[in-house]
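Only one chain is included here, represented as structure tokens and corresponding to the form predicted on its own.
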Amino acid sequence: MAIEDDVLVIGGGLAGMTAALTAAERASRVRLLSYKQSTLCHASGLIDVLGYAPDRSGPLVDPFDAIPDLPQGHPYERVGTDAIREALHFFDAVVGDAYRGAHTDRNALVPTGDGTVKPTARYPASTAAGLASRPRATLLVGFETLPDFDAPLAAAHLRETGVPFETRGVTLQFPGIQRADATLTRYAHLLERDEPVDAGAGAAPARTVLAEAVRPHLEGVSRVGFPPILGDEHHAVVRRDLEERLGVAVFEVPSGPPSLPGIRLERLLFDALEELSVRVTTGVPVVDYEASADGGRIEHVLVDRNGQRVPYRADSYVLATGGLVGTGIDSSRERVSEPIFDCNVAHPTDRYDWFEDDAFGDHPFARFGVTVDRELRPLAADGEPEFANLRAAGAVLGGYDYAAEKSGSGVSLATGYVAGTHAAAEVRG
């Protein structure tokens, strides 16, 4: 017997969780199926709507000025500007004061761990004091046991980008941690619990020792940036305590995976899913499906649970399994495909036309994904919906290069919101 729900979302990333949350506000039984750990734990936690135009011009000051000019088939063109705004409002309501940026349509410029400046629409409150648009002398602090954040190099790169403020970097020994293989959560918990550490002159609270180590390097700066390790669940307390001890603003610099800001966002979204009674089933892949006799609707999907195929049935489904980097789009030497429902993925037949010779060129494969109508139903090669009750959201969609445009999170939010809305409307009652 199949497990029954109203809406079944396949995929546990930002698009999938947004679709599940949106559907749960309109339907009573919503389930989210996720095979692997959410990709949010690898994400920066920044919500970028559109940082650069498809012709790579930018950074864009206001993404909403450029969205009407996006090409046909782009996910934003499919859902429309109003839906993008509604999705952002929805996100703002879910995350509350944990995020900033809702006061304006304009992109904020957020310094990153490699010394670039990323245009983004929403950013964690922990990064707010570090915005590059604010001309305040800045010190970046890295640690010997966290080599992925090279503070002097990041500061040099920021100077090269022409940021309108003095910036310096320094590398210190993190108090209480000598091993390079310590997890990020170990750093965060040590500061959050303010554990006693021995800095050579007897044990003292970790934040006290850290502030004492940083203070000689301030030299007139008005803000200090650290890698994103300043606490876990109570990171605002850690940041405020360090600000009081140092007498300057303190912020986190978003960096590569693993990412505590991404994990914090994931936690906020899972809390919201729990509050709306969304059923979450993890660690099980969807491996197949059964369609109606006429092939026009999905009857149920089949999940591999320890070698047993278990049917899950719903009135409507949302496909949010990721793109080529995830598991949502597959490729071989012969073809590019969507592996669960075998939705059409348009691509040149000659694989040498999938990419450019220039490694930094405009590669067609970056835009591979399923094509959808304005309700986000995947379209077959003849232009008709593959299934009446299937929507797609996030990186599984084609028609855009999220890495070049800096639009990945925004597309996931907007399409997840629209897909969840339509999926809930499909519920038969």
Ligand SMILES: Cc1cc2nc3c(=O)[nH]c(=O)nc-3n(C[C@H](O)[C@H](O)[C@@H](O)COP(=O)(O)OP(=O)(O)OC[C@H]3O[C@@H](n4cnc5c(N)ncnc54)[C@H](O)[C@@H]3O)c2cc1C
Given for the second form:
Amino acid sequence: MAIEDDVLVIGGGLAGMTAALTAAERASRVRLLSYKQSTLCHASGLIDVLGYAPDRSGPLVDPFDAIPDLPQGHPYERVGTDAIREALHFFDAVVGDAYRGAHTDRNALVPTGDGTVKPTARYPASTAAGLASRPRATLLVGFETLPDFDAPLAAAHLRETGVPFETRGVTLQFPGIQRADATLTRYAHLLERDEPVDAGAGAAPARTVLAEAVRPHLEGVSRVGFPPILGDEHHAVVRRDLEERLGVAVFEVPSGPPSLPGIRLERLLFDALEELSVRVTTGVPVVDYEASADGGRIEHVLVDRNGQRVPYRADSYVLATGGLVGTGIDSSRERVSEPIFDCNVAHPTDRYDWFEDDAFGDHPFARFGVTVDRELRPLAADGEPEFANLRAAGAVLGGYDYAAEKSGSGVSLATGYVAGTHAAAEVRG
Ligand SMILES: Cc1cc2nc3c(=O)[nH]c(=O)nc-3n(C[C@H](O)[C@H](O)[C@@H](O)COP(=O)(O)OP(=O)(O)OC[C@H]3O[C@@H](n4cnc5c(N)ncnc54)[C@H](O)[C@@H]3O)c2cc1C
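So the form predicted on its own is up there; where is the form predicted in complex with the named molecule?
To see the whole picture, the full complex is given below, headed by that same chain.
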């Protein structure tokens, strides 16, 4: 017998979790099925709504000014401005004071680990003291064992970008870690637990030793940026303690992958799912489906559990399996496809038309994905919905280039919210 739910969401990234949370506020039995880690573990934790227009102009001061001009088929054009705002309000309510930026429509400018300044709509509270719009002399601190964050280089890039403040970078030895293969959580736990580390003349707490190492480099700065490793669950405590010890503001510089701010956001969303009693099943892929006799509705999906195909049935389904970076969209030499329901993914038949010669050019493949109607139902090649009870959300959607536009998380939030709302409305009671 099939496992029964009202709404079944496939995919546990930002889009799927948003869809499941939204549906769970409106329907009683919501399940989220997910396979592997989502891009949240790699992404910066920033919620970019729209940083650049599709013609690459920008950075945009206010994403909402540009949204009405987006081309037909763009996910934001499909769901509309009001839904994007509602989704952001929904996000703000879920994450509470862990995030900032809700007070304005305007993009914040957040310095990142590679020394660029990113226009973003919502940013973790841990990055707030580092905003580029606040002209305060800044020291970036990197560590020898974390070479991906090169603080002197990032500071040089920020100076080249013309940020309106003095920026310097320094690379130090991280107290208590000599190995370059230590995980990010090892750094975070060491600081969070304030573990004793070797300080030359005996052991001392990690935060004391770190502050002592940074202090000689402060020379007139009023804020210090670290890679995002300043604690795990209690990162605000670590940051406050370092601020008190150093006498300047302390912030994390978004960088990765991997990314602790992304993992912290994932944990917040999982907590919210638990609070709303969403049944979460992870580590299992959905591999197939059965449709009704007329082919118009999905009857159930099939999950691979150690080689056994287990049916999961619901009134409505949300496909949120990610894009080409995840496994939501598949590409071979011959075709681009959506592997579970074989939803139509429009793309030129000639593979040479998928790319541009210029590596930094406007590549059509970046916008490949499922085409949807305004209720986010995937559309077949004839323009009709593939199934009456299937919606799609997030990076599985086509029509936008998240990396060029800086719109990845915003699209996942807005479309996850709309897909979850419609999926719950479909429940037959
Ligand atoms: C390295 C990196 C950095 C990024 N940085 C930023 C950033 O700074 N700001 C920003 O706004 N955006 C950023 N993005 C983009 C952003 O992370 C994505 O656009 C994200 O929002 C997509 O979320 P999603 O839920 O659609 O898909 P994903 O996060 O890809 O999640 C899809 C989920 O579906 C699961 N799944 C796939 N197939 C199946 C199946 N058959 N059965 C069950 N489960 C399945 C996967 O295991 C995964 O858990 C970044 C992306 C990457 C890769």
